[in-house]
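One chain comes next, on its own, written out as structure tokens in the form predicted on its own.
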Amino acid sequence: MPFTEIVGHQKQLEVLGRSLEGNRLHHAYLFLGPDGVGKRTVALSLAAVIHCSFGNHDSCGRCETCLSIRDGNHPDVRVIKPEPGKREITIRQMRDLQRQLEFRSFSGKKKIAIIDPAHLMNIPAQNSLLKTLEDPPGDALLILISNNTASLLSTVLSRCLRLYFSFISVEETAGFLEGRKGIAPEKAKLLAALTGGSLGEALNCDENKLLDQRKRWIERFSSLSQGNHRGVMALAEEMAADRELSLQVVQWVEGWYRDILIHQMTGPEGEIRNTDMGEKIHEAASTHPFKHTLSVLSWIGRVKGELQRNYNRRLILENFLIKLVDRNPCGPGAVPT
């Protein structure tokens, strides 16, 4: 895909594009962010405008070459992830990524390597990576993709230069959704604001299957009374079994307190997401004090934090859930059902 048509990240594309122009890529990048936000397109279209056969500082996504690396078929481009039934990248896969990259490329260009996801190389396989990191042969680019680098190694992290890549913006990412994909507007922009940003998500995801969820998980927020701290436990340690769920269902839980804080703010002429939920938006900002929706969308941006930085999920969750009802004067009830 050339950089023109990736939506969103159009600071790391810059970037990258004046790093090409100058001839000045690092040897070693990691692309860190939030999963399904779209670093290995960027990994991918970056490797397409060092060998597309017509591109200047582009590619241009319909050569043989670009098709190929796209195909996962291009001999300098390789993907290296955990192999089938295996949870890890192991030592195996990096000597073998080192052995390759010992011999010329085939095109005379880079010889690309995209690591992904990063943190699932296991120790060994990340100190064998390092000797690749620490002497790198002259036609080699490595790309380390990753949600978190507290799995990574410092010595690792610290030869890699990093790109932060953040969730695309719900208006971008209805906008490709309306735009490329044919989606009605409305059901386009409600899909973008329940997958938050990640695209990949919006693509994959159905939506109906999606809502069902939202309105199951909502349900079970809203059922916790003050002081409930028994179905506060039940409730942590349900969601703290899955982290990708975890996460998903606090931002279900930010988005709902966003939207409550604009209605707040701006009344119910203001833009929220959760437009399928506008009545209970209204009743739930009439009832929540202002000062509570801030505080509960601080914590909501430290919990997603230290859900992101892998640390003890139950514990973070269940501190979160017992502030929320013992703090809020409505009770969690003030939550849609």
The other form holds:
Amino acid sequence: MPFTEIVGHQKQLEVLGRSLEGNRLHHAYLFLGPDGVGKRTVALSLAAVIHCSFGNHDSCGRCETCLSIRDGNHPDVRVIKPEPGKREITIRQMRDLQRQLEFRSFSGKKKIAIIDPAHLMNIPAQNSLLKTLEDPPGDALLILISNNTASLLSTVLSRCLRLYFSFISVEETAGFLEGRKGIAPEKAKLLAALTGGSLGEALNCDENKLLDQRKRWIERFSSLSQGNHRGVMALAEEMAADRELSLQVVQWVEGWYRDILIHQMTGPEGEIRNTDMGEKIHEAASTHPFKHTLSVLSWIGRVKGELQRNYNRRLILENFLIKLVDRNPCGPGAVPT
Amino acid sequence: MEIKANREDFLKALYWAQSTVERRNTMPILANVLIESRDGNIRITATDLEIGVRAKLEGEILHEGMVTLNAKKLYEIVREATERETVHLRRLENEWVEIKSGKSVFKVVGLDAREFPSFPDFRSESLVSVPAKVLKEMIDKTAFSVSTDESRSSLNGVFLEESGGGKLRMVATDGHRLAFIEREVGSLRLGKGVILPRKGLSELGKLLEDMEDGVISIGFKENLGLVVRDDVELFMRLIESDYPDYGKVIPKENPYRVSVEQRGLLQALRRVSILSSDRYKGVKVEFRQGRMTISANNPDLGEAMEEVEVEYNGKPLTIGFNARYLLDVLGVLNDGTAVGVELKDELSPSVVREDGDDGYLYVIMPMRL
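Show the form predicted in complex with its partner chain, please, because up to now only the form predicted on its own has appeared in this conversation.
Now the full complex is given, and it begins with the chain already shown.
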């Protein structure tokens, strides 16, 4: 996809464009930012700009080179992700990559490796990559894509040039949904707000799921009262049955607490996501200890990581929920008596 | 696209392709072969991105075009066809391909052929003809020394460079021994030296087999090497790093010279090394006036000793060697020739040469026993 067709991220594209023009591209980048905002799209576009022989300072998006990069069939552009059925990027994959990079490039242009998501590299894999990251053979370019720095070794982080990606603004997302996907303006706005600037999510989401299920799950969460351990167990068991579901619900709950936090910090005018639940947020924000909101958000960060790995989902969720209902004497979102 | 070809011709062309196909499947399309029919030629291409092979298929073109098909399955389908039967291959809608032979009909799904990595473009004038026999000898006498240690990528191939006057040099080393060969083959128009990867060399070796007095065309680009033999083309990607300065490790002045008959030494080493340790294959070699004594000592098994008659006038020396390194080189030298071994002392590298061949030498590091 040409740079000009990417939604948002103008600053980041400008930085990359300038480095390209001056031939000052770094050899290892870390694209850091929330999921679904288009980090991989930008990485692949960068690869296309480097390899496309038709475009001038941008890729054409139509030639065989551009298409094969898009479809993952270009010999010099590799995307490394966990192998099917695995949840980690292993050291074997890294060794393979290193062996491939030892060869001169196929097309005569840069060899590009995109590791997505980089935080799924296990520790041995990260360690084995250090030498390559520091001094890649030939003119190889490595792009690591991640949504957090916590799961990456400091030795990996220090070797990469970081490029931060943020959420695409609600207006931009809504504009895109409206303009290019032909979604009605009202709905586009709600979708954009709910997915919080993640274009990938806005495009792929199932609206009904997003509207009804989200509300239902958040309500269940917020109605858990202190000491309701029976309720906690039942909720954890239900969520743990399915990995996708548990991740999704945790994400919704994260959005919910984010809204509470924003409300607490900036008042009712803040940019909340769950626009359809404004009153409830207002209520929860006024009754919730600020510190508790912060700790819940940090727990969620960890829970999300753990759910993606091969841990016992039910134990993780039970642990999280018990902390949630016990640390706060009122239970999340409940009015203190 | 639609073609017809004889089963045997098809098998011959596929033989080259299917041995090249990527096994690990990092890119789905690499498990496939590309079949193109264009300008009166049918060509079958396979690549694992390290090396790639394109073979010409004798057959009849009914419609031009291209398809990709799973290499393994296509090979099996053609192999299991009745002998001397015609195989009829036709592209259908949506990348489906129909294969008919005799009374059997297969429908196999392919992938978009435009996404197959394109075969490197070499203009015919950049290719140079080289006698196959000489090239084969050069590979055989060096490739065994290539390192298998993946962490030193520059040693994972044979270094090829021109040394002026139409001479071509090949060097291979793994840090313990080094093989060097120089032969006159005419200029390849190589700018800088290149490193040919191990896998590419072994395929090239196969390509050169039973060619006797034939010639093979060879050419290089910045990133690739290409070899053409009649109807088979082989490309290999070159290794990126710089080759170490091998000239430094070739001893210039080794004062003592042993002359020994190749076959006798090879056989004696084989026998004695039976009792050397499996891992290091260490043998002790004592050089005395007119004879050398090879012995191995293994506390778990016992000891072995054999004396070989040699021509030697230097001072008495006892040097440890890895028997495998000696056996490797003796195995590629001409049968029954006189071999010269140049020595200095117990800790310095020794040099093995074949009498009457100034273009070949083999440096071997001693072992502490």
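Positions refer to the first chain, counted from 1. Quick caveat: nothing in here was measured; it's all calculated off a predicted structure. Think of the rigid core as the biggest set of C-alphas that the two forms share within 1.5 Å after superposition.
- Superposed on the core, the two forms barely differ at Leu141: its CA moves less than 2 Å between the two forms.
- Once both forms are fitted on their rigid core, the CA atom of Arg40 lies less than 2 Å apart between the two forms.
- Shown in the overlay between the two forms, fitted on the rigid core, is a CA shift at Leu16 smaller than 2 Å.
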